[in-house]
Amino acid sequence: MKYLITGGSGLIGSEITKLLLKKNEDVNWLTSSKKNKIGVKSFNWNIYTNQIDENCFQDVDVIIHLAGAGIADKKWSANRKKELIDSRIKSTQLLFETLNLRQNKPKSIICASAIGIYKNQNDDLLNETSEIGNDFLANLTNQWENEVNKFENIGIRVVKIRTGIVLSKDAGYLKSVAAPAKYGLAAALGNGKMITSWIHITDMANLFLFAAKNEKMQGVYNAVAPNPVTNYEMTKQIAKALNRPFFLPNIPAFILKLVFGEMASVIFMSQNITSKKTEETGFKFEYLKIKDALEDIYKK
């Protein structure tokens, strides 16, 4: 199979690309920067001027659509919110509008989404049909999914992967929010009781590739390991994996709100997400327990 990846240089895209190149698969990147990677053909696009190098679609079977500014990379100013929206919505629209005019189209698009779409319901078990939230992140994610649904109208199979907290040593949650643990300053956030639905970066990448090849998959799937944990337990296990102490009091919620502003809503989410539908496809998680996932990540 031949793959086209948007957002290929990001956390998930880089891992997917690495796995594909190991299998000697053909990989194209669609990028707005000049980033290149050995073994990958890079093509440029500009979502603000509606420009795209259509050579990127040549003989492509599957699009893996990951393009989007990082949700937790910066505080949510008005400009940042616009960037978060545009990077997802405009990129999806440009892909659709371009493919709609082409005779030869990829068979499938596997699009990133997020569990942030769900309404925050504390300990209630949430599945793919659970109630959608009404905050900024939920509205953004819902709008993104609605845009990618349009590909079904032009005969392209659509799979939406609602990602949980992706655990990787190189970027994302463990590099930012959990970074103090490396210096013996691990501390749970708020009351520490928020449920964190997580997934190891390897399982995350493998799920996208599994969905690309499994043509029976269609619609929405949660990308979370089967065993979510509280923020307290997550922090404790991070400290343990790093062989660091865990003794500090929790960081009060008001401090986190002062530091992160509206973006703190992501930190305080408590989402108990089920992976049952994903497992029923036949996908096997390699990392089921947070202890095993963190031990693997920090041994590297």
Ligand SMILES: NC(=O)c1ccc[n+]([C@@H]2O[C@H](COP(=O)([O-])OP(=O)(O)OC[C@H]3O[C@@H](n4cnc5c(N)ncnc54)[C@H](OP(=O)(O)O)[C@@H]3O)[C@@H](O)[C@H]2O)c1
Second form
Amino acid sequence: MKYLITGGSGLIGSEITKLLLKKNEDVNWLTSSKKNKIGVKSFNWNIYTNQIDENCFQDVDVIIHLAGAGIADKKWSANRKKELIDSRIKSTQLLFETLNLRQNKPKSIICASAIGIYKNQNDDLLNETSEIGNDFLANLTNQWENEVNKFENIGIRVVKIRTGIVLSKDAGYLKSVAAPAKYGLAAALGNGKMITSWIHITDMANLFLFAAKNEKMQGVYNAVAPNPVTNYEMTKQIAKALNRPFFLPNIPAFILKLVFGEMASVIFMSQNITSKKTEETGFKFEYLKIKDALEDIYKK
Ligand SMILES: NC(=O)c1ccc[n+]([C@@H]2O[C@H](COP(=O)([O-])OP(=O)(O)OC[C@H]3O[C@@H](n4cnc5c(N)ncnc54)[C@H](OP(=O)(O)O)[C@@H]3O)[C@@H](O)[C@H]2O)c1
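Alternate state requested, the form predicted together with this ligand (shown: the form predicted alone):
First the chain shown before, then all remaining chains and molecules of the complex.
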């Protein structure tokens, strides 16, 4: 199989690339930057000027579409919100419009999506048919999935991976959350009861590759480990894995709202997501419990 990855230089993309290169698979990147990687052929696109190097599609079987500005990288100003939307919607539209005019098309597109699409329902178990939310993140993700669905109309298999909080050393969620814990300053957020549906980076990358190969998979799948935890438990386990104390009181919600503005909604999201449908495909999670995932991530 030959793979084309958009956003391949990011957290999930680089792990997928690493796994593919280990198996001597052919990998192309479609990148908005000048980033290169040994063993990967890089092609450029500019989603704002509709430019794309079509050579990137040569003999490609599967597109893994991850491109998108980082949701929690910057405060959500009006401009930033536009960038979060455009980087996902315009990139998907450019891929679609280009492929629509080509005779030879890849067989499948496996697209990142997010559990932020679901309505915040506290402790209720959410599955792929649960109600979609109506906040900024849910609307953005829903719009993104709708754009990806269009590939079905041109005979391309579509899989949307509704991704939970990806756990990886010094990147993504853990980069910011574990930083104070490393100095012995771990503290749960708000009331600490929010449910965090997480996934280890290795399982995340493996699931994308499993979906790429498994032609029976189609539609939406939750990418979360089978055992979500509360924010309090997550913080406690991070401190434990780092061999640091956990004694501070929770950080009050109003402080988080003051610091992060509307983006604090990501912190207060409580989503108890089930991985049942994903497991029914035959996919086996390597990391089922938060303790094991964090021990692996922080092992010496
Ligand atoms: N990590 C998580 O916990 C998580 C959770 C839920 C959903 N997701 C979704 O999964 C996807 C991949 O996540 P990730 O953590 O790997 O993201 P990431 O590390 O932020 O990487 C995303 C990649 O997208 C490209 N990109 C960034 N800004 C862009 C822009 N303005 N226009 C076009 N391309 C842009 C960049 O690749 P190039 O420089 O090569 O173009 C970047 O490396 C994202 O869409 C994210 O929303 C992630």
